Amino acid sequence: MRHAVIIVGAGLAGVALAHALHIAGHKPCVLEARPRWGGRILGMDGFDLGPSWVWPTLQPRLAAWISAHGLSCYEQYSAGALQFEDAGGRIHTHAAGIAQAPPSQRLAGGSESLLTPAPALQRTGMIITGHAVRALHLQNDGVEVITHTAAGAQRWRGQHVVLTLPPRLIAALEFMPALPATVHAQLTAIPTWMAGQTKVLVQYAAPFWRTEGYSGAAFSQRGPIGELHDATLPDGRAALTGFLAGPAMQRAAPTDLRREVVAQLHNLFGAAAMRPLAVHVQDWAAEPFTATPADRTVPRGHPHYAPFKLPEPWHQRVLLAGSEVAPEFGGYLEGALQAAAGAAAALMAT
């Protein structure tokens, strides 16, 4: 099958790039390994198990995308006290919660709402799920892309290929001719943002912490949750969400972890926390289409991300356009949109 442009990955960058090309009159092919689109954006009935926050006043492409698709935001709840749990399990209450300027925003409908163009792209055959790209073979007139599916290997031909995958996943692909060892090492050294994190979402019948004067925000030196926030939706469905402390390889079995999470919330907020409706655990380090074993070591701070170009003979045929290679806001949703916009401009200029 021949295509002018093959996009690898149907996360926000891949969807945004396909959407831009489509409205310009092109019909790209988006190959996605998972049975769903979204990549690290993962929602559940409006709640987020992937990225949650946006800052439209600081992120111009995201603000434009939200406006163009008729989306809306609401402010992260922060009224009330903040809890701090020390290493011995002692609770220290601070009168004020976390106030940011500008405040963190959440998307109505969850971050999945950013993928609004995806259903139409799939209906028209532009997004094809269940195809894990394994190899890229350079040809005289383009690139052969080899995917693995439940039915076996399949081959695709594209004049240009855009990889919206994290750099470490790109390094794991087979390139023929092979990438120089130095380039492979550079790709492998770029951490995948948030790939080593486990996100926990605990649903409740009501946001009891609010009525008791707590913001729902907490930090802990003890764990298992290291950072916690109120994730209650505008319709009143209540939840707390946070990130596990400690590396992925040291995490407990899911059943034990859920028990420990509820016990910790009990310590932070009292007996009402012992009655959750559900406890959801999303370990991104266990997602092979997001993370590699190297991502189990979580960076101490935000890595320095920057645009990355493959050397010749690949440079004219294969572009990198994931969030980790954005010119600004690398790793963030804004970065995904920036990288997609750059790739769209480069392709339409050829």
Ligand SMILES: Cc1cc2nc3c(=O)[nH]c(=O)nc-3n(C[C@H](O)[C@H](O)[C@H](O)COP(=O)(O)OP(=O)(O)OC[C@H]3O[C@@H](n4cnc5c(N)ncnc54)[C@H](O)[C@@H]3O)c2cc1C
Given for the second form:
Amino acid sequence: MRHAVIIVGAGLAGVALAHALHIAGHKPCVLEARPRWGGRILGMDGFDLGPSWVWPTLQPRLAAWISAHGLSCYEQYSAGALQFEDAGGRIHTHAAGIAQAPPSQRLAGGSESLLTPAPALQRTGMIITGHAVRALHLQNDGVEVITHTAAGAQRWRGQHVVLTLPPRLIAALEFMPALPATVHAQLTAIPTWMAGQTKVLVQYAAPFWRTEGYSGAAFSQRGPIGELHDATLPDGRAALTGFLAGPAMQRAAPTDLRREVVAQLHNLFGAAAMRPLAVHVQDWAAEPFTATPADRTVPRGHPHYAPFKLPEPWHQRVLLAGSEVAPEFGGYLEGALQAAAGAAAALMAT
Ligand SMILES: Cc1cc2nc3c(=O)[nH]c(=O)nc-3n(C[C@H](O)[C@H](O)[C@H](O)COP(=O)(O)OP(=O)(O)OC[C@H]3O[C@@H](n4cnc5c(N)ncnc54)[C@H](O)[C@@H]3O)c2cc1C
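Coords for the form predicted in complex with the named molecule, given the form predicted alone:
Everything in the complex follows now, all chains and molecules, and the chain you saw is the first one.
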């Protein structure tokens, strides 16, 4: 079947781009490898296992998206003391706590609420899940896109294709004609933001740390969690959430890890931490539609991201538009929206 625009990937960038084209009267086709949309946005009963924080006062596209879709934010809880655990497991309490300006915001309903247009896009047949794109074959009047599904290979034809997946995953696709080796190397060198991280969410019956004067925020040199925050929802369901320290390949097996996490929270917040309702572990480095083996080495600091154009003859048919190729806020949710807006403008100008 022939489409004017095929979008590869239904993360925030793919959903936002499809939404922009749809409201302008077009009917793009979004091919998504996973059985769900959202990409790195992943929720569980309103808790976030992927991104959690937005800064709408600094991020204009997110502010506009939040307002357009009737979403609301609340401030990251940070009242109370900050705990610091040194390499020997000794706890140092900083009564002044952790203050950010502007404070990080969380979305009511979790970051999944940013995907509000996705159900309607799927109902109208625009988002097609379970189709992993493997190859792009350039033709005179467009691009043939080959997907692999449980039922075998399928061929799609688009006048234009927009790739919203991380650049390292783009480099793994088969391009015919092949991309120059230098371009392949450039794409492979762009780290996927947070792809090497494991996020841990520990649910409790109540946010007991708050009543004891702790913010729930902690930093640790010992681990397994390196950075921890309060993730209690506005409806009172309590949780702490954090990122594991150290490279993905050095991490403990999940069962040991859960025990080690609870022992660490006991050390930080006392005996009440020994009775979690549940411990969830989301290892993004093990997700083939987010991370590559190279992402197991976590970059030091935030990488410099910038727009990326494929060379001709590809550029006239294939655009890149995921967060890692955004003009600003690359790697962040804001970057995904900026990249999508850029691709929408370029497509509508053709
Ligand atoms: C643990 C974690 C915490 C984070 N915290 C924050 C935060 O607090 N604030 C913030 O702003 N950002 C945060 N981020 C980053 C944020 O999640 C991303 O910037 C954003 O979600 C990227 O959206 P995207 O659409 O560009 O890419 P993705 O979400 O990666 O979407 C790409 C899509 O392409 C699909 N795909 C991949 N390969 C194929 C293929 N071959 N064929 C078809 N489809 C394919 C994927 O399944 C996915 O749905 C975090 C990320 C993680 C993992």
